[in-house]
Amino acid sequence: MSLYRTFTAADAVAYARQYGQVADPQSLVSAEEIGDGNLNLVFKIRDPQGVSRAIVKQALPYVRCVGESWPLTLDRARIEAQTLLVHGALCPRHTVQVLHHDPELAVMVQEDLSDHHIWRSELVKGRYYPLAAGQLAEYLAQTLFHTSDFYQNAQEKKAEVSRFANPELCQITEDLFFTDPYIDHERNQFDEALLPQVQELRNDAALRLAVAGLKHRFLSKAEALLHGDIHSGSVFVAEGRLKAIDAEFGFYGPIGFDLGTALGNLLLNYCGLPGLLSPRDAAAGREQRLQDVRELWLIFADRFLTLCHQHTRDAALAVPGYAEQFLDQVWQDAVGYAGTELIRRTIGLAHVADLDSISEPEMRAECHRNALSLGRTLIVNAAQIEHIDALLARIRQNG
């Protein structure tokens, strides 16, 4: 018989008292439910002064924005906790700390990050964190290299691929990234003004063919233990600090997918800034996003190759030149997956504040159109965009 029950605020307080690792457990007296996502309950546990001291997160057995008609496995809570534990061991500086997790209750206690801010919210406000792109690159390089075939023992990695099998949440990604936006599906959401461009995308044979290839690689390339949903809303930032959170989509997949998702969210902000800030601030912000994109890729590539050259354990994969050849394919994948992130966040189920919080309807529609156009450009031309400067040139050409 399952022990699962949906937590109340009182349950969350009691759980944090037991597992929150605070010096005085009885000082935890109240809980505030702050979850704004679709999959979980998230409680801030506070002391009598209202200071948040711990986070209790519990998976729900359904998609929150749809309801019980879209059930989900609770095993994703185990996968999330274990992904964060693995990533935390490899890159503790940039991974939220898991203090405790219980797979039967689908609950975990995490360190409190109240002194941090959600990166997406800061980007929407035009606030710049100069170290964030490089810190995210370091997180991705460390976690993806050390869980790849360059470093992991082949037999151990095969066992890990099985342990992190995540079919239900991968199905969500497969549908929302690669299928729904390109067909007439009830989950899609977009302004009526975008319908002509949406229909063009649905009838675009070259685009559909390229998306098919991206989906097939997502289905078949178990290259490393991905975060699986590493967008700017899954990253907390503070001055000089960055932490990745929300890894319930973790699984072994193509390295370029995590890179592409991260790059795509920076580009969503790039597309939305003209509708969010004054013309002068928007122009400066867009230039900064392009530099963030450049820095994210270059620091990741440099760090990943350094790790390959110094720590590759497989003799065949250590052959000079192979790591560079592999990274070329990661780059091509990343460009394509960035394009799918732009399109699915614009016309699919899950939107972002970078675009949807634009108040003026015509400007909002124009920013949406630019995101769709850029997404198509990246997907269709990924093989011809051979390096980061070529990518930046394509982005500038898109407008």
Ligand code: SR1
Given for the second form:
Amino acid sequence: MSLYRTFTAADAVAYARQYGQVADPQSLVSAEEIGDGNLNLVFKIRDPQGVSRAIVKQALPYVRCVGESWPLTLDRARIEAQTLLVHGALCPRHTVQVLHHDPELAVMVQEDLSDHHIWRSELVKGRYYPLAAGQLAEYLAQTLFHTSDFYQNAQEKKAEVSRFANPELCQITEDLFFTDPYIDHERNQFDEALLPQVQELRNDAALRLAVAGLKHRFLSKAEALLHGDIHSGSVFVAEGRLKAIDAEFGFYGPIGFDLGTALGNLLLNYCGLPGLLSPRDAAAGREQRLQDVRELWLIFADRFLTLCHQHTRDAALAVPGYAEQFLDQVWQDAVGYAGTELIRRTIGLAHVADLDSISEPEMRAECHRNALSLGRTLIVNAAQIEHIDALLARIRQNG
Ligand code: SR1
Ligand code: MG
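Could you please show the structure of the form predicted in complex with the ligand, as a counterpart to the form predicted alone just displayed?
Everything in the complex follows now, all chains and molecules, and the chain you saw is the first one.
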């Protein structure tokens, strides 16, 4: 018999008292449900002064942003906790700490990060965290290298691929990134003004062919234990600090997918800034975003290659030149996946505040159009965009 029940605020307080690892558990007295993501309940647990002391997160048996008509496995809570535990062991500085988790209740108590802010919210307000892109790159390099075949024992890795099989959450990505935006699907959402450009994308044979390749690689390349949803809403930042959260989409997939998701979200912000800030602030913010894009890739590439050169344990993969060749493929994938993130966040089911909070309709439509055309450019031309400066040039050309 299943022990699962959906938590009330009182359940969340009781749970945090038992498992929150706080000095004085009885001082936890109230809970506020603050989940604003697409899937889960998230409770902040407070003391009598209203100070947040613990976070309790519970998976619902359905997709929260759609409702009970879209059931979804509770096993995602186990996958999330276990992905964060693996990533936390590899990169504790940049992974939220899991204090306790229970797969049956689909619940997790995690470290309270109330002194941090969600990176996306800060980017939308034009706030710059100059170290964040480099820190995210460090998180990605450490977690992806150490769970890849360069480092992990081949037999142990196969067992991990099976432990982290995440078919229902992967299917969400497979559908929302690679299928829905290119067909007439009821889940898609976009302003009517975009319809001509949406139809062009649907009829674009070169684009559809490149997206097929990206989807196929997502389905079949078990390269490393990905975060699986590392957009700017899955990242907490504070002055000089960064922590990845929300790893329920974790699975063994193509390394370029995590890089592409992170890059794509920086570019969504780049596309939206003209509609969010004054012309002067938007121009400055866009330069900062390009700097973030540059640092994210260059620091990731540097760290990943250094780890390959110093710590590769597979004798054949350690042959001189192979790590560089592999990284070239990761780059090509990352450029393409960044393009799919731009397109699906503009016209698919799940949108982002970087574009949708633009209040002026014409400006919003123009920013949406820029995101779509940049997304297409990256997907179709990934093989010709051979290095970071070529990418930055393409972004500037797009407008
Ligand atoms: C139905 S879930 C929609 C989106 O929210 C998550 O954060 C993932 O990005 C997913 O694609
Ligand atoms: Mg999430």
